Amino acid sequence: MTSAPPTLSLQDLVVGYGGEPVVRGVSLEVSHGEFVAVLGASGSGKTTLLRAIAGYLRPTSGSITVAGDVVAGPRSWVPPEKRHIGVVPQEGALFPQLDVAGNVGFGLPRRERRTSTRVSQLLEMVGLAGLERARPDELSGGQQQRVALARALAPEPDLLLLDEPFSSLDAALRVEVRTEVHALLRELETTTILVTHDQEEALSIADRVAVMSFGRVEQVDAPWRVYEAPSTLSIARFVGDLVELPVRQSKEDTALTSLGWVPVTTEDLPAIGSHALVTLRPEQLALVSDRTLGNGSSAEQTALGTVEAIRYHGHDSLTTVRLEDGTPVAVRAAGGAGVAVGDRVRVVVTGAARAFPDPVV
């Protein structure tokens, strides 16, 4: 029995402008029915990539397969109408106007768009039912994104692609309108790819996170191995805080740093040396009074700072010990940090570390 074909597939795509590319040598594979959120920083190459899928840029080299159709490659090009895609841009790009039914209904093929209840259903499935008369200027802008969203489902599309549709929003509304949209599309099994700069936004909602840098895709891997498992240094740097320690030595599957010896993750055992760095989340540190260890902890795996600043969230706490040998390290810890600044504290590592190449070395 063989496997389906995926509904997108990115090989050795170059892309760019006439000048170097933007977009070098990327290959991806996405599934049907599949999120994945394409994660990077401004300039990383990530809304390049999601043009040159929709067809509003033509790829250098390399090829685009969509729904098991050559879209773009060597000897192959579909115009952007017929591939079949549907795109939700940042601000939604609603036409003025058109009363939301009209915006609807413009994705959807002339013939049908007086006549399908497709545009009633539609809004239905993004909760804005009895707004059909409406006008884009009396919406709110979460009305505004289902409106957008609901255009570009009208058709049926094959892929999906929603370029940072939430950025826009404050945020307490952006995580509800993300979340009903993720809801829905996981919901018509609608094949997803998002472009964001958001790191809790792809954690949070994706099946797959793509990290793109300088043009390529350096990591396509769950939500949590993107965090937890990095595969470069400047991913670990880019998704969620990270205290960063140079290895002053190392024997067997321990480093020795500012924290005392600190565990190391089996697969990283090759990268520490002498010009290394090992890594941690801030909530692999814990605070623990000068005369208390705790959680199994032995004196070589801790060392005394000073609480120097403290960032409280509400849900959580982020605190500055500055150690004796004058580096810093942030602690995250669940509600309240329960110490205050100037407070000396012994702060200890739970779990191993990642470690790197010294990319200044």
The other form holds:
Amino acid sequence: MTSAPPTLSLQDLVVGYGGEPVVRGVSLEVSHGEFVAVLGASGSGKTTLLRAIAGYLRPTSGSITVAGDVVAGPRSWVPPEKRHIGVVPQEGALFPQLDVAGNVGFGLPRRERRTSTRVSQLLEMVGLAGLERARPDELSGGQQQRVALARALAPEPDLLLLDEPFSSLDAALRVEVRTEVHALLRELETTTILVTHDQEEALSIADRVAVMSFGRVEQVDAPWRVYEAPSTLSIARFVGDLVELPVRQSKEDTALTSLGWVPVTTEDLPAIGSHALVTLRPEQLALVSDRTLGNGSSAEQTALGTVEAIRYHGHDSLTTVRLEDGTPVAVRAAGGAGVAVGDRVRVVVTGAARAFPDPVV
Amino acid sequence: MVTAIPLLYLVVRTVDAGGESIIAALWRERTLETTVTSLTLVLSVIVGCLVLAVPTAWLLARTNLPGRSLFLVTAALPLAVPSYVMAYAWIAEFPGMSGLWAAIWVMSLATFPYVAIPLTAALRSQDAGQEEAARSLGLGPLATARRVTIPMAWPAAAAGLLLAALYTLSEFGTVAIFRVDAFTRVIYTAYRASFDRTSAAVLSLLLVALALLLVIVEARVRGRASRWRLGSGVKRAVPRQELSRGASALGLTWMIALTVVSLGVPAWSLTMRLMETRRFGFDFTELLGALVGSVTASAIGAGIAIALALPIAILAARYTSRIVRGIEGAAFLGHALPGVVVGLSLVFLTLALLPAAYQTLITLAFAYAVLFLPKAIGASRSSIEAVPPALESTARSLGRGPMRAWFTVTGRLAWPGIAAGALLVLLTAMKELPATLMLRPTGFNTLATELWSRTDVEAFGDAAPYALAMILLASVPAWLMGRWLAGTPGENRRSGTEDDEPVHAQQVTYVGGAR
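Starting from the form predicted alone, produce the coordinates for the form predicted in complex with the partner chain.
Time for the whole complex; same chain goes first.
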């Protein structure tokens, strides 16, 4: 494992469409069998990056190496058909003139298309056994995506690229298809890059998440690191709900905020200057009724406020509390919050906050 | 069903003639020769259309060729030149032209836009997704073209080829000018030599059978025209290929050469003839008389066509029972009915049943209505379809009766499309030649017949003003059709009427004009 070259290696990749580059210097390594999600808002350059890896776009500079071979670099260019990279496009892009079997077998050598059982094996693998003769327009959106996946997997590519493959499906189906595809690719040990703007999707199925913004990869990390230890404030905001509090003063490893004195993670201590923000995830906050606050917890880490709104989701709830100094904070609780709008509550912080330079100042 | 009456009568008439004379007419060497000639002509024009249209469509749709928007217009313009006017222009400039090759040459030039324009639209509107997927599955550029691009663009090209083939098969003027013994000319000659009308009837039926065969073959090779795009996201256009300087020069040369032979030569020839005419003086009252004749007959024809088309169009747009589809299909047979056949059958019909109607204006107008009924149906139907039925039912719920609701809501909203259909029939009928020659009252002249009589006696100079008048009249539907062809990719007949802007719905309206 250690001696084998990474399946994909990008070096200072710059890609554009003539004018300003869209991808501005991306370096990334993906090792065999890994599932990496490229997460970014629309316009962040993630799809352009994927199209460059697939070979649909020629990079302006930098290099792309697949399984040790340079496929795009200063002096080399390998066309998409010679890269052994499978692609599942956004809408599936099935060939409408062919039936399902014709689509799945499209990338196989002519002899295998006719005789081998590979097509039906693949269809069985993606849960569409027996649909060989169906026409693409007779399939549901989820089935079309599965056919597109089987088609991309048929030639056994070194690397599989998924371009927002689940975004056209409705919410319930999206989770189902996503989970199945993930399990299948894991079982096949297929090296995969998933491009998505859906942070929940990226965090839930990837081994590592590369967060892109304005053409650059800002952080590559395990999903929990991206969520709990984002390297910038914009990543922190992008990957989930965020409570942001200005720092009034700091003392050792704590910062004074509207919620009182809040502990800050050691790695972020250098960031606490005069103009800093601390951030907390809503689930790091909890509500206690004003009266029941025991002597055990320090009153310094709490603040009083009024419940302003409650968004109840069944499995959890998000309560907005307006603190006495006017700052709104979001508090997530498993199940219902047990309070009503207008209740006086005390907000308690658990765990440590992150700190970032305040972008407004 | 009115459309079918002339054809049915032709069958009755042929059967009446008795088995022996049918067999005699069929088994003559002449019949075989005619069939071979017509088929050679049609197949060669199909090949010619492909040769002219495919490189053109690729250059216009897939490359960064300079001036491509201008060339898109010039590639559509030959539709404005009636093919026998084009034939006349060529023979006036090169009097030596005659025979099969001359007819193939002119018909290919006259009909290639039927293929080039929908093919351009189809190539342009393809989503990049499929081609990219093919590349990622290991296909090179040529294999991608063969296995993805061409199969996906094929329905558009096949529909265009069918139009070109039917047009060529039923073309009378061009084959007559170049003295090619194709069906239309042989039928007309047999009819003129009035002792042999059974042979004309038998050959007519054979011609119709050939036309139907073309329709069936096209439906087979086109295969199932499915929705060419799955899913609903925004589609990404295929990037245009950057041409090298040499390739650009080659592409420009091709487009300019094509423009010169399809438009330049006819324009030059007509201009020269026109100047000769002015030198020798020209009778304008005669031209005016022909124009009045054309407009009168065509306008009555358009009126009859719309009156026949509306009930069918309303039924076809709102209900889809088997009977309705059958009626609509029968009306569409008109596309496969050559003018010479309709002319001939109406001659027989009037002589046998209603001698008073023989060679009257009303019979001529009726022939126009039969010939161009499909255009009228197509136009009215798509504009009626574009009106949501909910509007009409809302009007009913607000207390209007069915008729009143239709006229105040659906009819009111659909009338521009219906009127455009009538205009299309009117303008197309003005170009009609063989049926006009057979059915017109004695002494009644139209632009087409005047042009014909002058080219017939090789008075080429005198014909130029008539040719010019015809081109001006014909450019109106050609322009409309060009807009339609450019606006709707491929076969997707109904797309765009519902969710696109109204202008687009108007373009779709002319689908009947093309088929």
